Amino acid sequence: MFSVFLSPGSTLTFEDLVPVLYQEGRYQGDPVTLGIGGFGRVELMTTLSHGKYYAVKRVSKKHIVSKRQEEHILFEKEILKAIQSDFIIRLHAAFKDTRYIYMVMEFCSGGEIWTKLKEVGRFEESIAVFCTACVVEAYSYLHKKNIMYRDLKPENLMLDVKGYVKLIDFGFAKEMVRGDKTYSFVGTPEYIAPEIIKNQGHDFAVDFWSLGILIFELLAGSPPFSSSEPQRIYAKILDGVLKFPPYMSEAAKSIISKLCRPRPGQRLGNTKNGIKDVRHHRWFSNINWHKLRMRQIDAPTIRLIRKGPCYINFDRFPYDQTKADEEFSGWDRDF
């Protein structure tokens, strides 16, 4: 193991980590895996002293380099590190060895937005209302330091214990300087935003484009734009036609289609008010902001969190026993 980033107040080391294992099913007794993404593991584990979980990412070196990620990755613990909001996942240590980078991270229990809304097919108003609420405090805390985050979907937000909603994955955050563009073509197909699409340049609209296209799969169970090929998504992003469904309620139709102007400048949050405009949308008039910041709100998420061992709101990975060849450049030697 070599250097350590540790959260302030942590004495954390990676000798103190230990793997949670499945208690019953066919992986009984293999290390519990949280996700798997196209850049390595999340793996569950916990302290023999006192027992707190946390979610270690854990990344292969090798591949950073070949994907030439080693921008983001640095850049993604420095953000991570910097970052303290109830609305958004936190870092509480990084570790690396010969092999791999580690980012020991909060774990929320409540499992991904992404598989609740598989669950149940859509969510009732209430349900959308209370997560869309919670990432526009994540979205007010990173653009008021200048971080656009480019990746919002529903696989990139967890719940926590109390059904919170928080932000993770900052592989695409970018720190902006307000009035300036940039030309990077990065996103999920589903929630590019159409000035991305024509390389005209973008900022921080692009994250009210796509909290327009959150809300809609969140209240349709899928995105208003989809299609196996990427290339059909894009033409039908830049024709945008929004077609709603029937039970879609008027507020949340009129919400969506101001997110999802074409425009980027008459974009709802990104007028001259900025993100008041958007907060102060009727779709949101049951929050009470004050209370949410203050964690004062009973969460309605909380009625799709199941009980059982603190794993149970995850899908089940098999356990991967191969490992990654070692890595020497010294890209990481500020990790």
Ligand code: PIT
Given for the second form:
Amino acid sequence: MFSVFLSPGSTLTFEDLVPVLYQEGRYQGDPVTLGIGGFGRVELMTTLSHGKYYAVKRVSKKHIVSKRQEEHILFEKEILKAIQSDFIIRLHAAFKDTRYIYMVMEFCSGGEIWTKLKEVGRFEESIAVFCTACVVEAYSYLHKKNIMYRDLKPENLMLDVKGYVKLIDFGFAKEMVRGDKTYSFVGTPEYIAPEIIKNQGHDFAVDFWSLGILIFELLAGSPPFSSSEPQRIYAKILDGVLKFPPYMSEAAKSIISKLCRPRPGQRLGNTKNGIKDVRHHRWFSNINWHKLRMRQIDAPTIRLIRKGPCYINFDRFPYDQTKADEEFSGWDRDF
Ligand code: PIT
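Same protein, the form predicted together with this ligand this time rather than the form predicted alone?
The next block holds the full complex; its first chain is the one shown before.
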């Protein structure tokens, strides 16, 4: 077992981590799974010594090699290691063995925004404003470091114990020189900007497009351009016609329209004043940005968070007993 320590003074070792088990219900006695994705699974773990909780992402090395994701996963770890923001998930440590790589991350006990949105249908405006403001802070931090995020959606937003929002999943993030463009086709169909679909090259502006889509989805419960077939979604995105439900406020419609402008150079956040213009839009007039950064605002999202066992705000997933094959090619030397 190799281990990497990322926080000086911390004594977290892989052997210290033990799984947290469901205390009741259908899966009683099984390890708690917080999420499953194409990438692997995230499990809830704790230490017997200090009792803190961690979300541990585990990915099969064989799977990474078969999907040619070696570079990607190494980069994901390097990015997460370099990031220190209250609005982005923290990576505490990274480990590997012969079968898996593990990323030990901060546990956000409030659960996914996506789960909450499904529960209540759509968010009240004050909740949507607060969640989006947290994302703006995360973007501001990332863009200052020349990192595009490229995968904004409710599934990638977690609530911490205070109801503050944190960005997770840096699988599509990319470091970019200012002024450069990249041509990779990435993202989730409903959130993809028109210039990506048209393969015209894209940059930081795609993050502002997706911010507009997110605001719409938080307020309406579903994104503005949707269909069961990705091709139909892309056609709607290229048409660019936003149809707002009658209950949406004028300020909300205004900020969404400005973020979802087809031409990247005209998009709010991507003109000469940069992200400042987003912060100054009237939809955010009740947000004190300084207080938000200081975590001195009472988060309206707290109403969405349930009290109970530490996994109560998460969907439950069956345990997967199968063990991945071993993998020895050595691509993970630097992990
Ligand atoms: C959870 C709960 C939690 C953290 C996470 C998931 C983190 C997931 C994650 C996944 C990634 C990544 C960063 C974070 O790059 O507290 O359900 O692929």
